[in-house]
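Here's a solo chain for you in C-alpha cells, the form predicted alone.
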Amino acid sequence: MRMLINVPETVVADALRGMAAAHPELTVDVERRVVVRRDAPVAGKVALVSGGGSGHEPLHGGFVGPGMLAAACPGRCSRRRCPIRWCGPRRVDSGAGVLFVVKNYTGDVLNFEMAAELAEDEGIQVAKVLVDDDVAVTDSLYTAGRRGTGGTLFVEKIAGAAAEEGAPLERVESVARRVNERSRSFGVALSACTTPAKGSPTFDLPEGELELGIGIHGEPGRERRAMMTSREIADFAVDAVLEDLRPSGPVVALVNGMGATPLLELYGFNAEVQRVLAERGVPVARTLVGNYVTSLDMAGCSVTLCEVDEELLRLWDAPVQTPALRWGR
C-alpha cells in the first residue's frame, strides 16, 4: 500500500488539523471532527449541514462556508456514517432553522434522523433533504433506493445560496428538493479504490476491463465491460443520464473525477460529454469540470446533470467562497 499517510487510524484525523492549518476561516474541531464556519451561527440564516464517510474530498468539508455548506461532518474513510449526533447542529442554528443534506446511504440516513431528533428536542427547527440522483441502481449494497453521489454538489451549492440570501427553512429546503428532483448521475471506474484500513482495493477491476456504474464507497457497478474510448463512454453515461432525466431545459452539467484521475483527461472526457448532449439537442449553460465528490485514489469518472430554470441557474451563479469552490465577490 503506497500512501501519503502515517497509520490508517489517524488519516482523517491528521488530513482536519492539516485543513485547519491550510482555512483560518474555518474552524476544525479535530477531536469531535466537525469543520464549521468560522463566523457561525449566522444571524438570520437558514444553516446547511452534511456530512458522512470520509474519503470523497473536497466533498462535504471543502464546500463548507459562504454561499454553501454551514457545517461538515467528516466520519470515518468510506464508512456510511458521521459523527453529526455528537457535533450537532448547536453550533451553527442562528434561530432560522437547519437543512441537513443526506446522501442515501442506510448509515448516512440513521445517523441523520437521530441528530435530527436530538435537535428538536433542544428546540431547533430541522429539515432534511435526501439526496438520491444517482440512475445506476435502484437498491444497492448500502441503499434502499438509489444512492447520493455528485448531485450532492449541486444542492448544497444552490440550496445554500437561497439560504445566503436569507430565505426560510421552508423556502431552502423547497429549493434542495427541486434541484435533486431535477439531477442525476452516472459514474465509471477504471480501477478500484483502496481505503487506508483495508489496504487493498475494495474490489478486484482486471486489467484491461473498466466498471459501470459505480457507486463513491467502492461499490461495483451494473455492469463490467472490456475497456471503452473517452468518446465510448460518454455516450453510454450521458445517454443513462439523458434517457432517466429526460430535460426540457438547460443544463449544469459536472464533469466529476473520482479521486486518480487527472485533468487532462477529464477536460478530453468533458470535450466527449459536450458532444453528446449538442448531438441530443441537450443545451449546457454552465459546466464544472474537476474532482469534486471523489472514491479516494479511485480511477474514473462521473457525468450529473442538474435541468435548471432561470432561478436555479442564479443561484448556482450566486458567490461562493468556500475551500473547494469559489466564483463571485
Given for the second form:
Number of protein chains: 2
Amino acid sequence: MRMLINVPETVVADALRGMAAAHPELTVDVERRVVVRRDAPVAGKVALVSGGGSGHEPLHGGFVGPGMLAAACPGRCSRRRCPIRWCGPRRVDSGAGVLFVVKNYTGDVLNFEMAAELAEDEGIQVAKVLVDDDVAVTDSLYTAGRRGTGGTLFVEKIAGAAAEEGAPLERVESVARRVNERSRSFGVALSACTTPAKGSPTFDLPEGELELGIGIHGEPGRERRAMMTSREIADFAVDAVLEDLRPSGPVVALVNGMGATPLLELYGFNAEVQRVLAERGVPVARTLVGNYVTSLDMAGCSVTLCEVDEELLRLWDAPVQTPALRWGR
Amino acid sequence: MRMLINVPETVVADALRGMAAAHPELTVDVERRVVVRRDAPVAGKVALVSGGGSGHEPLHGGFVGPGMLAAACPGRCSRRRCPIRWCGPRRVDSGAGVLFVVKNYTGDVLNFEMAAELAEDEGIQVAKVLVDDDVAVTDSLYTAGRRGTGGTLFVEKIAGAAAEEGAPLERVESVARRVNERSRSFGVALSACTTPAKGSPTFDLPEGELELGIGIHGEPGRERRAMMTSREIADFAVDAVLEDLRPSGPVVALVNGMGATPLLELYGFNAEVQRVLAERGVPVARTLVGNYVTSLDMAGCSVTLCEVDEELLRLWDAPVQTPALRWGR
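Could the form predicted in complex with another copy of the chain be shown next, to go alongside the form predicted alone?
After this comes the whole thing, all chains and molecules, with the earlier chain placed first.
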C-alpha cells in the first residue's frame, strides 16, 4: 500500500478540503460532500448534477463549473445525505429543473432514483439520463445492463453546454440521451487498483497479463491475456467499440488513462487509436487525451468514441470552465 | 513491466504522433522531436524554448502555446539534432530573441549551451535561465548544484506571460530569474518509476518505505523512512521548502503528483499542505494541484512554492492556452 493518505476513513473529506483550497471558484461543502458551482443556482438554466463513488477523479467534482455540471456528489449517499437533498433544491435548481447524470451502477441508480423522488416532492422538475456506454460486458459485478464509464464525460460536457445555452429541461435531457446513445467505450487494465479501505489490490492481475474489457471498479472484463503491445490493444479496443457503434459520421475520441499510466504512454496509445480509426474509415473531429475517468492507481486505458452531428460537435466545442476541462472564452 | 507501449525505442516518437493528432493547435515535428506553437514565430515577441529528457509529461510539450513556451524539445539531443538548430532560428525566433529554460541537469545544461552557441552563430539573441529549485540535495546523480523540478512550471508560465505581453528579452530573462530565485521544491517518492528502456524499477524502494527528497529521475533523496501519513509528509516537505525560501509575502503553491498518485490523494495532500502553510503564517495566493512534472509511473508528490509580488502574480494569472495549463481568455 503506497498511499498518500492519513487514514482511509477521511480520504474523501480530506480531498474535498484540498479541492476547496485549490478552487475558490467552487463551493465545496465538505461535511455534506457536495461540490457546487459557486454561482448556482443560475437563473433560467437547467442544472446538471452527477455523482457516485469516489476514486474516479477528476470525474465528477473536477467537471463542476460553467458549461458542465452544476454540482457533483462524491462518495456514497445514504437516505439522510442524499445528494439532491443538499445540492438540488437549495443549491442548484433555479426553477428550470435538474438533470441527473447517472452512471449505470446499481447503487448509483437507486440513490439517484430516491433523490429524484425527494426533489419532486419539493416541487422540483427532475429528469435523469442513465449512462451505459461500456461495450465490454453486460450485467457485471455492480451493474444490470452495460456499465457507465468514459461516455459520462461526453454526456456531462455536451448536455452541460446545452444547459449553459439556456435550453429547457426536455431539450437538455434529449441531448444527454442522444450523446449516451452515440457513445461507446472499452477499457483495459494493466494492473489492479488499490482502494484506501481495502489497502490491497482489488483483484489479482499477474505481472505480464492484462484484462480486456475492465470496468472502472475492477469488475471482471471479457478476457485475460498475455501482455499486448499498444498497437494490439488499440486494435482490440477500437474494434470492440466500432462493432457496436458503427458510426456513419465523425467521432470525438476520448483516450483515457485509468490513473497510473503515464501521459507519455497515453499519447503513444492515441497514435495507435488514430491509426485504427483511419484504417476503419472513421473521421475524428476532436481528440481528448488524459486521465479523466480513472480507477485510483490502476494502470491502463480506455477508448470512448462519441459519434457527433453538427450540433453535438458545436456543444462539445462550447466554452467550459471546470478544474479538469477548460477551454473557450 | 506494465507498459502501454510498442517497443521502448519508439516511445517518444509514438507519443509525439499521438500528441500531433490530439492537438492540431500545435505543430509537432516527430522526426526532429520538437513541439512548436503553431503561430510561431510571433512578431515582436520573445520565444521561450525548453526541453530535456522525456518521461516528465506534461512538462515540457504540454506547456507549449500562447502565454507559455514557443517550443519544447523532448528527448535527448545530439549535436546533429540540437533543439535550437530546428526550433530556434527557423521556427520560433521572430528577431526578438529566444529564452532557454534549462532544468539544472548536467546533460541539459551542456546541450542548451551548445544550442545557444549555434543560434548565436546564426545571429539570434539567446538568453538562458537555469532552474534549480529543488532544496532536497546539492550535487546529486545527474546534477552539480541543485536540481530543477517543479519550479520549471512557474518559470515557464510566468516568464511566458511576460513574453506574451511583448517584454524584451532582457526583461523576460530577468522575470524568469526572479521566479527561479523565489521558487523552491521538495519531492517524495512512494514508489520508483520504470523507464521503457530499462523495463524494471529505476531504484529499489521496498513496500512500506518512502524516499524523502527524491528528484524527478529517481535520484537518491535525503533519507528513506518507514511510510508516513499525508499529514507527516506535508509537514516535512513544506518545512524543507520554508527552511530555504522564508517568504515574506504570498506564495503560489504547486502540489504536484509524480505520475501514479491518484488525484483523490493529491487533493487530500493539498489539504495538509495548506494546513502547514497556514500554521507557518504563509498566505497562499493561488494553488495548482495535479500531475504536471512527473516521473513516468512513480507514485509520490512534490510541493513547490513560488513567492510572488504583485507583478509575478499578475503574470501567473495571465491567459495561457496549452494542452496542460489553460485559463483566461
